[in-house]
Each structure stands twice: as C-alpha cells, then as structure tokens.
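To begin, one chain is listed below as structure tokens, in the form predicted alone.
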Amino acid sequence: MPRILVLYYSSYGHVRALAHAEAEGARSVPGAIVDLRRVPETVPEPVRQNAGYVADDTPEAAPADLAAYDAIIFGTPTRFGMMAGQMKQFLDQAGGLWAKNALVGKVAAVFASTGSQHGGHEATLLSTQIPLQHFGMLIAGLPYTFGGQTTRDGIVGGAPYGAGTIAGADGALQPTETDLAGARFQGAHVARLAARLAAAEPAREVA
C-alpha cells in the first residue's frame, strides 16, 4: 500500500483547494494511504491578517516526515516565477534527508497557482522540480491523457509539468472544475506510479 503525502503552502486558499483535489485523486487508487499537510508559515500573523491571508488549520509537516512516504506531491503559489519562500525554506531544511539518500527513488510531483496565464506558472512548476531531482526523486507531471489540458473553454491552469490554476491579479478567480479535475488526475497518476514501484521493490532487492 503506497503512502502518499500532499504537501503544500497556500496564502489565499487556491493552492489549498488544489491540494484537497490532489489528495482526493490519490485516495481513489485502491490501497493508497494519503496524508494532507502544509509547510509552516514564516510570515508574522499581523502581516498575514493585513494581507488577507486565509486561515488554514491543516496540520503542519516537518522535513523529516518526508522519508516515510513513497510519493510526495508539492503545491506552491508562484512568487515572481518561482516557488514561495515558505516552500523553499522547508526544502532547504531537508539536507539531512539528502545526505542519507532518504528520498531517492520516491515519486514527486508539483502543482501551482499564479496570478496570470503568463505570470511564471510553468517556470514555477519546472524550477520546483529541480531540488526534487537533487533529492533523487522521480518526477511525475500531468500527462496529456488528461484531456482538460487542451480545452478552449476558458482559462485553464496547469501544464504537462503539473496541475495548476490561475487566480487572477486580485486573487478573485477560484480553481475551475477543469483545474480541480487536473489535480485529481495528477494525484491518482502519482498514486498509481507509487503503487507500481512499491510492488516492484522486492523484485529489485532480490535481483
């Protein structure tokens, strides 16, 4: 039974909504055990309130927790074409896992939210994958077998590199059903890959 972690940071709720959809998709795979966690906040509470950040009571994760999972799906807002600082700080604290090769061979995926269609969405998805490859993780994207990627019925987030949504400059846009369907698809895709790898592990050890 593969263990899947959906780990995210969300300021205004868009990434959190996608995270719940990713977890829902992963749970649709028989036998998958799925946890939903967020990275710790680094912004002081007065600043959060002044900026209108959405409260989030999802349990926090610690970097050491990552080693217990077969697959980890990372969600982040776009910050100037890169992952949010909160997610970067979390990953920067995982050096001990890197030193022990604790994440090598585990499945990883990324999803993101940005303010505009050309606001660094794909750059964030791709650049977030870089440290995950340093950890030795196997990257899963959002295959074109998810037909929603090619729809022309409005603004659609996501890319072959991962699921996503477009929040609008003022954050007023919420994830569309296509965006959420893409996240559910990606979650299930990752869980299936993790299950296959977990099933093959004994054979690799014997070989």
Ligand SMILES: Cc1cc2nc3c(=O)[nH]c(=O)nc-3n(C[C@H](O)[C@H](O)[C@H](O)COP(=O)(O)O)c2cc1C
Second form
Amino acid sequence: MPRILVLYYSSYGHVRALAHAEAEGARSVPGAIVDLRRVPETVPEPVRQNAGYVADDTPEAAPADLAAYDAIIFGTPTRFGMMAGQMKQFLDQAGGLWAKNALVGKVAAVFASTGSQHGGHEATLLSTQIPLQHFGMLIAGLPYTFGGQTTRDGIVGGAPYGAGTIAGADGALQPTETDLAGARFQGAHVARLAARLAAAEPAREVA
Ligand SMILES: Cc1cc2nc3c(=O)[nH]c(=O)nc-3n(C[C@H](O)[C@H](O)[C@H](O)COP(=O)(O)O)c2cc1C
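Please supply the coordinates for the form predicted together with the named molecule, as a counterpart to the form predicted alone shown previously.
Complete assembly follows, chain above in first position.
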C-alpha cells in the first residue's frame, strides 16, 4: 500500500485548494494511504496580518517525516518566479535525509499557484523540481493524458511539469474546475506510480 504525502505552503488558500484536490485524486487509487500536511510558516505575524494571509489549521510536517512516504507531492505559490521561501526553508532542513539517501527512488511531483499567467508559473514548477532531483526522487508531471492540459476555455494553470492555477494579480481568481481536475489527475497519477514502485525493489544502490 503506497503512502503518499501532499505537502504544501499557501498564504491565501489557492495552493491549499489544489492540495485538497491532489489528496482527493491520490485517495481515489485503491490502497493508497494519503496524508495532507503544510510546511511551517516563517513570516512574522505582523507581516502576515498586514498582507492578509489566511489562517490554516492543517497539521504541519517536519522534514524528518518525508522518509516515511513512497511519494511526496509538493505545492507552492510563486514568489518572484520561484517557490515560496517557506517551502525552500523546509527543504533546506532535509539535508540529513539527503545525506542518508533516504528519498532516493521515491516519486515526487509539484503543483503551483501564480498571480499572473506569465509571471513564473512554469518556472516555479520546474525550478521546484531541482532540489527534488538532488534528493534522487523520480519526477512525475501532469501528462497530456489529462485532457484539460490543452483546453482553450479561459485562463487555467498547469503544464506538463505539474498542476496549477492562476490566482490573478490581486488573488481574486479561484482554481477553475479544470485546475482542480488537473490536481486530482496528478494526485491519482502519482499514487498509481508509487504503488508500482512500492511493490518493486528499492532503487538505492550505492556505487
Ligand atoms: C512576495 C510575493 C511575490 C510574488 N511573486 C510573484 C511572481 O513572481 N509572479 C506572479 O505571477 N505572482 C507572484 N506573486 C503572487 C502569488 O503567486 C500568489 O499570491 C499566489 O499564487 C497565491 O497562492 P496562495 O493563495 O496559495 O498563497 C507573489 C506574491 C507575493 C506575496
């Protein structure tokens, strides 16, 4: 039975909505055990209040938790064209796991929310995959077998590199049905891959 972690950071709820859809998709795969966790907030309370961040009572993960999963799906908003510092801070604390090769051969996937259509959506999805490759994880994207990938109906997020949404410059947009379907598709895709890999020999040979 594959264990899947959906791990995210969200200031205004867009990534959180996608995270729930990712978890729903992963849970649709028989036998999958799915946890939904957020990375700890690092921004001081007065700054959060001033910027209107929304509260989130989802349980937090600790870096050491990652080793227990067969697959991890990472969600982040775009910050200046790349992942949020909260997520980077979390990953930067996983050096001990890297040193022990504890994540080698596990499945990883990324999803993202971005303010504007060309403000770094694909850059965020792709660059967030870089540290995951350092961990030795196998990257799963959002394949074109998801029909919504090529929709021409309105503004949608997502790319072959992962599910996503476009929040709007003022954050007023919400994930569309296509965005949420993409996140569910990616969650199920990852869970199916993890189930196959969990049944196989771990790929952790050291040479
Ligand atoms: C400090 C900061 C930097 C941001 N940088 C970008 C950016 O480079 N490109 C962009 O399109 N949106 C940018 N945004 C908008 C966020 O991506 C947007 O608020 C986020 O996708 C909403 O997701 P959330 O509701 O899960 O927090 C930025 C927002 C903040 C607060």
